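Just one chain is shown here, as structure tokens, and it is the form predicted on its own.
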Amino acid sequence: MAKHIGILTAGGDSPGLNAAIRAVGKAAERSFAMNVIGFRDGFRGLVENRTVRLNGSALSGILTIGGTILGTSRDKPHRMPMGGQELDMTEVIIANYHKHNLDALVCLGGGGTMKNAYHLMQHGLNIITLPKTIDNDVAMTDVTFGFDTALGIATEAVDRLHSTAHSHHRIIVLEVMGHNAGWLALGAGLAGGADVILIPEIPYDVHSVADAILQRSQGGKGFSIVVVSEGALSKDAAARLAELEAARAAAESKKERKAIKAQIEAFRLEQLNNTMRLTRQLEELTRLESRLTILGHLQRGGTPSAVDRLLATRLGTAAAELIEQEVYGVMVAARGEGAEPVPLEQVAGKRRVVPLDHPWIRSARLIGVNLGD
């Protein structure tokens, strides 16, 4: 009998997710005779069960939309927002499952996605995840689609950026995302040319930035670049963040676990302006006019790049063919030229950041990049 999968795209979105259902539905349709349906925003679209059938009509034309045609949501499984609470809406969406008689579940996402189909495959689901991110920070995998579109994306800001730093003798900051992982900060500084890049692997000192940044000025030139990760932090605010992530990791009760976990975020929440603090403590500290440019959502938006297309295509494909195998409990991970599946508990909960010994972080040293420590 002909299989039924469901696919459905959570977190973030990110360029390249319609070349990706894409090759899943087509691959899944055309040489395994499936049936295919997409779920709506995410999770909460299984809980909701609204779907939209995936044939070839609903799948022609999408491969260099930007986005996501069914839409995405940050809803969890099991803490969803529901009627002005919480609620955990597993058993609901096992129930939907069972009700499109789906055989497998494709889940398109990041991090915070892995962890989620995690939990349903624990709960009996059939799941294969596909790895989403513009961060490049899912675990187990060479690389995520999405990416490349903004590391070009963040690249070429980098690029227009130099014409009016220089034309003005500015010092400009530019933000990227990244929270957790520096790899579009690094990437894009290197590839932009950049003075300085500050990512959240490297705590930061603001005065060797500075220092940096006066030599450069003392030296005839001008004007600085400086390309920093959302998720950057100084050298005092990283040690405070890890004294408090130890307490809770000492605490012995749930309530002092909690606790602690509130102030975390609290703090967390205090560095969202980071970076604009950073740059009045660098126009402070050099004496030289000093602009920030915060990229946000342009990052994620627009046409996905070629290689995005391919490698979402390539992983997509691959997902329809280990169905077809009946290989599940994976994620999709780009490995090489090639894909091979991996289990989901070697993914859920874990990070892909940049080694410190990394070739990209040793380049940027050997051209004389400032790094912040």
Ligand code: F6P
Contents of the next structure:
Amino acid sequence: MAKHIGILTAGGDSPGLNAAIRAVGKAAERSFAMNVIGFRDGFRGLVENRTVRLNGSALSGILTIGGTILGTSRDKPHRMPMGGQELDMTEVIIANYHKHNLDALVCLGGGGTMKNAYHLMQHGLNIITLPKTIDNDVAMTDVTFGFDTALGIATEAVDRLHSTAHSHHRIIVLEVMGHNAGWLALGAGLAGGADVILIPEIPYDVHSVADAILQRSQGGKGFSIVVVSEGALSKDAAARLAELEAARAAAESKKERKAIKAQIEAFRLEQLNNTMRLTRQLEELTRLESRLTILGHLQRGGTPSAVDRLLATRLGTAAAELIEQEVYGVMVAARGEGAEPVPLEQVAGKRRVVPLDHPWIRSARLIGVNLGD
Ligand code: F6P
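Form predicted together with the ligand, following the form predicted on its own:
Let's see the whole complex now, leading with the same chain.
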């Protein structure tokens, strides 16, 4: 009997999603004679039964296109905003999965999607996930698709900022995305030759950064490029956050945990202006004119790099093969040159941050990049 599979994309979009949809769909249809449908806008499309048939013509011409032809959302199956309130829509999703006679559901996403997919797996659905995010922070995979494209864009930004920083003898701070992982900032900073790189994994001391810049200026380099990950925190802020997290872990009642969670969220909101604050502090401490560039969603848009197209195609076709073999409850991880299924329980709720002994960190230190510590 021909299998029926569904595909959805959830979380923030990332380059390579369409390449992955195309790979799953084409391999499923052409090599295994499966019927493939897509759900629109992440898990919401599964709740609202908004589908699109992913046949040959729908899958044609999408390899090089950015974003996702299916649309996406950050809606969670068990806490979905519906008519002004958040509802648990798990049962509706299960009913719609069966209504479409699905043998498997392929969820393309990052850390949040892994958790949501795991939740559905625990409710009996046959799930396979693919790791996508420009943040590169999904556990148990060498890399995620979207990262290479974003890395290229952020590196080009560092390259371009060099000439204007140099001409004006300025400090230019570049904020890049990455959520609470420093892969993008570290990679782009290193590839672009930044003088300072600040990442969430290494809390920074603004005086150490200012000293490094002053030393450059005394050595005749009147400009500096500082690449900052959006999640980077000063040592004080990181200590405060660690205190709050410890209090949350030790909280005895649900009410207390909820109150501390609200404090953590408020604290994180305050940190949103962190790079602007840092830019001003550096100007004050060094007396060098400083400017801030926030790269933002430019990093997520546009056509995927060749590396991301290849990765998405490798993982997407492997997903179709796994469904054919009825291997479910797994994420298709990139491992070396290949693709391997990893049980979802080893992925959900985990995040892969930059290890402090990572070769990129070592190289950065060896060439004299200031990492803020
Ligand atoms: O997870 C990808 C990401 O781009 C993060 O780097 C960033 O923090 C977040 O999404 C931004 O999300 P949104 O597009 O919903 O503002």
